[in-house]
Every structure is written in C-alpha cells, then in structure tokens.
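First, one chain by itself in structure tokens, the form predicted alone.
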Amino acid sequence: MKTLKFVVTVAIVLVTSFGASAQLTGREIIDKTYNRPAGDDQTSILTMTLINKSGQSRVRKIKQFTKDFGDMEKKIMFFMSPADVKNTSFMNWSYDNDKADDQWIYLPAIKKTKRISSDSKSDYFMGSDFTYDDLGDRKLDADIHTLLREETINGFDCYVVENVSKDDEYMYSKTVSWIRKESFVGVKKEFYDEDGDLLKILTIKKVEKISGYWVIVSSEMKNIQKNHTTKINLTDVHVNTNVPASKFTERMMMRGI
C-alpha cells in the first residue's frame, strides 16, 4: 500500500521520479508517490505545535503507530500531553480499494469512542490545521492529476503536479504538489478552497533516511486565511519493529499506550 501520510501524518505527502521525467504523466507521478516504500510498520513520538495569529503556541505530545497490512494501512495516535487532551486517541484505517477510510476518535472526558462520519472529514483535527481528511489516505483515482511543470525548489529538482477532485463537493477545489524527482518525497503542497483561493500550505522541512526508508521528520502546515500554523516534528522514529496487529483496535484506543 503505502506511503506515509501525516503526519501528520502528517500527512500528508508528495511525488517525483528518477530520470525520464518527460515520460511520466501526473497520474504516474502521484502513483509512484503513494507507493513509495515506507516499511512494514513505524513508531514515533510526534510533537505538534499550534501557533495562533498572535504568535501564542500550544504544544502537544503524541505517541504514533502505523502498520501496513498489505491491503490496508492502520494508524493509531495517543495523546500524552498536555493534561486537557491526555489519553485522547485517534485511529485511521486506509484501504487499497475504493472503500473510504474508517476513522475513530476516543474522548476520555465522556469515555466514548466516536466514529468520524463522512460529513465531518472537513473538520480540523484537535485544533490543528490538518483536517480529518488530510490524515487519511487519498485515493489515486479520486483526482485528475496534471503535470504542470518541472522546477527547482530548495535545491531539489521537482515535478509540480496539480490534483483536481472528481467530486464537485470535495473540500478542496485543487491541490498543487512539489515532488522531489530522485526520491518521490514531497517538498511543498498547496491547498485551495472551494472558491479556488489559496487556503493553506504544507512545507516539508526535513527528511531523514531511517532503516533505509525516507521519513518526513519535520513539516509545517500554515493556514493562510486564518494566519494559524501547525508544526509537526517526529522523534524516536523506529521502522520495522513488528508492531502487533492488536494495537489497532477500539479497545486499545480506550486502554491507551
């Protein structure tokens, strides 16, 4: 399946090719990005920093697990701090077929697990600048992918690919991705609202090779219209540690780490 999304998950991620750039279509580039090797499983500590328009910040610590099951990928996140969100958990199941992602959130205040409905996928996750949809797995054929051009950004030769949803009701009218050619790792992604105006920009700040796989360890999502920013940093990253399948259940969401 597999390409890491977040980040957030972030995350959410982008695209590129090794040589022969003129021979690749936009769809082929995105396909290669979605299927970039990422290992069988991964664990990490995720630090999420929320910065409002006044420059005030809130920091949240999360323990994150992901696992590739072949025909599906599962992710679970446990909030460790601060106290007002501690023990909150989120789980996402993404499928290789056309089935929509399944998502759940556990709210300790009411001791209840809630399934995220399709109508709620445009809601922002825990006050961040990532929607629930951003944390899921975008289907390749949900969009029309067009290679706009090639350009160099931050010293990397990149493809620039426009992605337009086939669903007129989708929350983004389009996204535009900058993808490193040599590694199929993203550099930047722009999100446009339903009116076609720039809404937010995802910037990949740092990528590391861990256990032979490219991992996005630092990224930033900035909501241009709200002047609000979410910074994501991954530490203590481990790949292929045989995370048990039993980790990804509603029972574990309630039980915690």
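Each form is matched to the other, and the largest set of C-alpha atoms that superpose within 1.5 Å is called the rigid core. Positions refer to the first chain, counted from 1. Every value quoted in this text rests on a predicted model; they were computed, and no experiment measured them. First, how it differs from the form predicted together with the partner chain.
K174 is not among the residues whose C-alpha shifts by 2 Å or more between the two forms once the rigid core is aligned; its shift stays under 2 Å.
Comparing the forms between the two forms, the C-alpha position of T146 differs by less than 2 angstroms, with the core used for superposition. T249: CA moves 2 Å or more between the two forms after rigid-core fitting.
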Given for the second form:
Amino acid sequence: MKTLKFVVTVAIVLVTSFGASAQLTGREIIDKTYNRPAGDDQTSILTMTLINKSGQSRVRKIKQFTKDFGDMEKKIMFFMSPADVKNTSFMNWSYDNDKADDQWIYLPAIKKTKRISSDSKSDYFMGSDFTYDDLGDRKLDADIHTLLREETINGFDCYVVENVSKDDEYMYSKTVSWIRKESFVGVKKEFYDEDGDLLKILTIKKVEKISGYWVIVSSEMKNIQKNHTTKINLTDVHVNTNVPASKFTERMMMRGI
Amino acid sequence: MKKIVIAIILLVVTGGMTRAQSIDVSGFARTYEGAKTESGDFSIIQQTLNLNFEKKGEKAAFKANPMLYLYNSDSLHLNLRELFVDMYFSNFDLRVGKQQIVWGKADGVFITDVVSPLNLTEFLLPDFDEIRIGVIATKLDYYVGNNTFEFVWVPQFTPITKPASNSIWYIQPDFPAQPTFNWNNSEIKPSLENSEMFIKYSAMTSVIDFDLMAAYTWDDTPAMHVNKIIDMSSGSPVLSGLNITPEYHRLSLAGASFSSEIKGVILRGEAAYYNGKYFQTEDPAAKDALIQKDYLNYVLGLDFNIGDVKLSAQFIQKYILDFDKNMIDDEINNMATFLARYDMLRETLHLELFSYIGLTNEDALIRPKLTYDFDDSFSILLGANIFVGDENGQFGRYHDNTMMYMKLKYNF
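Mind giving me the form predicted together with the partner chain, seeing as the form predicted alone was just shown?
Next comes the full complex, this chain leading.
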C-alpha cells in the first residue's frame, strides 16, 4: 500500500511538473499565433465593408496575393473598387528580422510607383477601423506578451494574452487577445487607447481550413467609442497555388489584374 | 458641331463595343468653375467627361481614353489622351500607340520626366494626370527580376502646348521693337531622322529604388531666332522691327533618380544634365540673339509624417554651366515645393496645401484644397490658387489670376 501511495505521489508530481513545463508563456503563444502555418502562398479577394453609426455602408474590394520567401514575405494588393481607387496597387515586403517593411503604391492616374514610408502603421487603412498594423504581422518582440488566464469563449478553450507595446508612443496602451488553444487561431482581440479605455473589439466570425491551413475568412472590427464597424470577408481563397515570384514586382503593380 | 457629332459617334460606338466585348468602362464626370478674386470674372467654366475603355487579357491588353472638355456652353474639345495596345511576353512587354509616359521620382516638377510634353494652356493648374500630353510611341520594357530596361521610340515630335493669345495665362513677350513672326521653320516633320529616343534602366530593391536615363529628343519649347531690322533712313541706325523665327532644336540629356527610406522618412532625388540648349541672349555679337549652353537641373525631396499630417518638401535648382552675363535667364534658379495633407472623418474629408515657392524671384503659387467625399463616387472640392510675390517671377506675374474654384466630380 505504501508502495502504491509512493507511486501515485511520484506520478502526480511528475504530471504536475510536466504540466508546468508544458505551460506556454505569453510570448510563445503569440509566436505560435503569428507563425501559424499558412502555406507558401495565398490568393484571395478581400471585401471590406465600412459601416458608420447611421448604418450607412461603403465597400472596398481588393484582390491580394501573399508569398513566403523564407526570411521575408511579399504581399501585393490590387484595388478593384471604389471607382476612384480602381487599378491602384500596393506592395509590401516584410522581413523576419528587425528591418522595417518596404512599401510602394502605384497610382494609375499619375502612372507612378512611389515608395512610401512604413512608419505610418498606425494610420487607418482606407478609412476603415483597421490600422495597417492591425492588418499586418506585427513584429513579435514589438510587445511584451503576458498570459493572463485561460478561459472558454464561444465554445473554444482559449489563452488570454495581454500585449503591451515597448514603444511608449504606440497608439494602443495594450491589446488583449483570445487565442484558441488547439489551433492558435485568434477568436477575439480588444484594443485599448492611450488612456487605457477600450477602443475597439475585433471578433473573428469564421475560420475555414483551406488546403490544410486555417484561414480567417470573416472578421469584424467595432470601434466602441465612435460606434462604427468594419467587416472583412475573404472569398475565392486559394493556398499553395505556386504564385510566381514575378507577381511581386513593379511590372505587376503597373499592369494590374 | 463636327466635334459634337464625333463625340456622340464615339460614345455610341464604344457603348456598343462595351456590351459586345465586355470591355471595362470607368472614368469620371466633372464640373469645374473658378472665378478671379479681384475682378469676380470667371477664370474657368469647364465640364469634363473622362472615359476609360479597357480590356485586359493574359497576353494582351487594350486601352482607349477619350476626354471631352466643354468650355463655356458651346466649345467642345475632344482629346484622345491614350489609345494603345499592350502585348505581354515572358520577359518583356510592348506598348504601341498613343500613351502617357511618366519618369522620375519628383512631384510636380519635370526633370527626367521628358517623354510626354506638357499642356500648359492653364499653366500648372490641371491635375498632373491631365497636364501631360500623350505621345504616339513604341515602348519596350525588358525585365530581369525587379530590374527594368525601358526603350521608347517616338516617331513624331509633340511640343508643349502653350496658352492661346486670348488666354488669361498668356504672357505677352516684351519686345524692343515691333516683331514679325515667321513660323515656317517651326514644324518638325515626322520621319525616322526626326524621331525621338529614350532609354531608362530602373531597379527596385529593399534598400533603394533608382533609375538611370538618357534621351535624344527635341527641346519642347522653340528657340526664338531674332533678326533685327535696322532703319538707316535718318542717317543713324534705328531699330525698326524684329524678324522672329521660332525653331525647334535637338536636345540630349542624361539623368538619374532615386528614392529610399531612412528611419521612416522617404528621401528622393532626381537630376538631369541637358546638353546644348538654346538660350536667349542680349549679346550683340550672338547669332540670332541665341547662345547654346549646357545646364543641370536637380531636385532633392523628403516625405515624412508629423502625427497624422503627411508632409512633403522639395528643393529644385537649375544651374546653367559656363554662364554668360548677357543671357536673359538667371545662372541659378532655385525653387521649392511644399505639400501638407490631412485626412479626417474616416478619409472622407481631405485637407491639402500645395505650394510652389520661387526662391530666386521670391514669388509663389499657393494651392489650398478641401475635398469632401459624399460617398465612394461623388466628391466636392473647394480650392484656391493664390499667386503672390515678384511680378517678374513665373508665379508672381499671374497675381491678377488669383482665383477660387469648385469641382464636383462623379467617379464611375
């Protein structure tokens, strides 16, 4: 009996200690979220619906291509609507190291490709509730990530991680992310303004497994303070279709789709 | 009347094409009215219909861009701004037809951007997409990764379009005697010998974007060959008149431009060396009152943000080499541009201030603008063009033309 008790005790200690060592840190959770397998390339049509507090909506439609080049990721976006931005294109090269992104915009009216600063990541994208930073991959170590708790939300077991920027000038005092434990896909994210008040809530509405990879195909960002919302839907999503490297060039920015 | 008929036929025919071939149609309709602040006279009453017909395929594309301008109530101008066919190959593209070609990294100044000439009938006020004149050309772009070699052949020379003598933008030249113009030498006949050639290499990298270019072209503005008529009837020589023969001359140039980002600031530069331009001179020994000189034209610019305000500033210098003190032009001409832009109300209200500042003549053109987008298609623009400073300067001389204006635009 004593032997059995000893064995059970050892087993409990082992399980507990293994459990403790398996407990991920906030940084590791966000690392797994940011670096979740997404395939080598992706193509989709992004429809962004901007809804103001009166319920009136404006729609932006973009065809986008992304490709992983190992130590860098390239993205090219072709604006399909509204009419005044049609045939405009935008290209972003982001790097795994600390190098700032390279960005260019092609303006068809003046037939010119211009290098633009990637410093304005806090700017809102096309008048939506998403900043460039909200839409892109934020650098992992730009924030300090702290695991707050684990809880179940919308039926998913989630990690709840607080992210505080290392840059005091950053537009958010903190963000809080709810991340599914089994897939490291986000469920919800709260954004707090510089005064610490809740500013925006991002809700992931629909996730689909496409060619073996989780893809967020529907999400909604609600600005709580100004009572307007932006919905994003991805359609015609394709993963790993061997998008050629030549897609991510000035030639294609100017040619369009 | 003939132009109206042409325009209607164009619309009907292209409308039919659009349905039959599923050609993509886009463009805008715009009404533009401006009045001079001093006199209250209308400086412009213009209605515009811009049509873009496009068809894109995997191997070829087509574009036609007619623009219809209606001035006052009955003066219709049809401008076929672009009409070309694209052919796509694995490593190169070919564009043949009337096209606008834009080179360089500078904004609002034209240094290596010399392929498409300018329409200056309304000075520098039209939007930059409307100020360029399309040229009939063959353009070949050869690609190696993010490097591009571009060759442009223009068989027919197109000069700058200047304001008509009844335009508020026409400046009456100041002659010491009655001039008589002889326009016989002012036309360049299209031929292989008279064609223009342009070449450019450009690279887009993660560190810097840059271009190198060279051109064998015609000077877009004619040189004024002046011959004095001397009257000896009184016994002593008296200047009684001038015979002026405007003539276009060959001009060659080489240049480069770059843009790069340094800590969130975009640094841009562009320079060109112009070889053998004809300048006006008061040297009595000079033939036809002209002298040939080389000159350097360059710009350095910065784009940066302060908070949510986007700012851009450029310094531009034109420097005539081996300067002769009898020349009419300044040896050095300095200019600057400044742009501030602020978008608000979820990018529906746009505030903009753009200025050309003549540093040599201490004059300026100041252009504040306010644009409000009622929806994704319909916008209203209220603005002003304010000319200030030295009345001999290229901006100050238009001080009587300071105006306020409004544009209503519908995009489709």
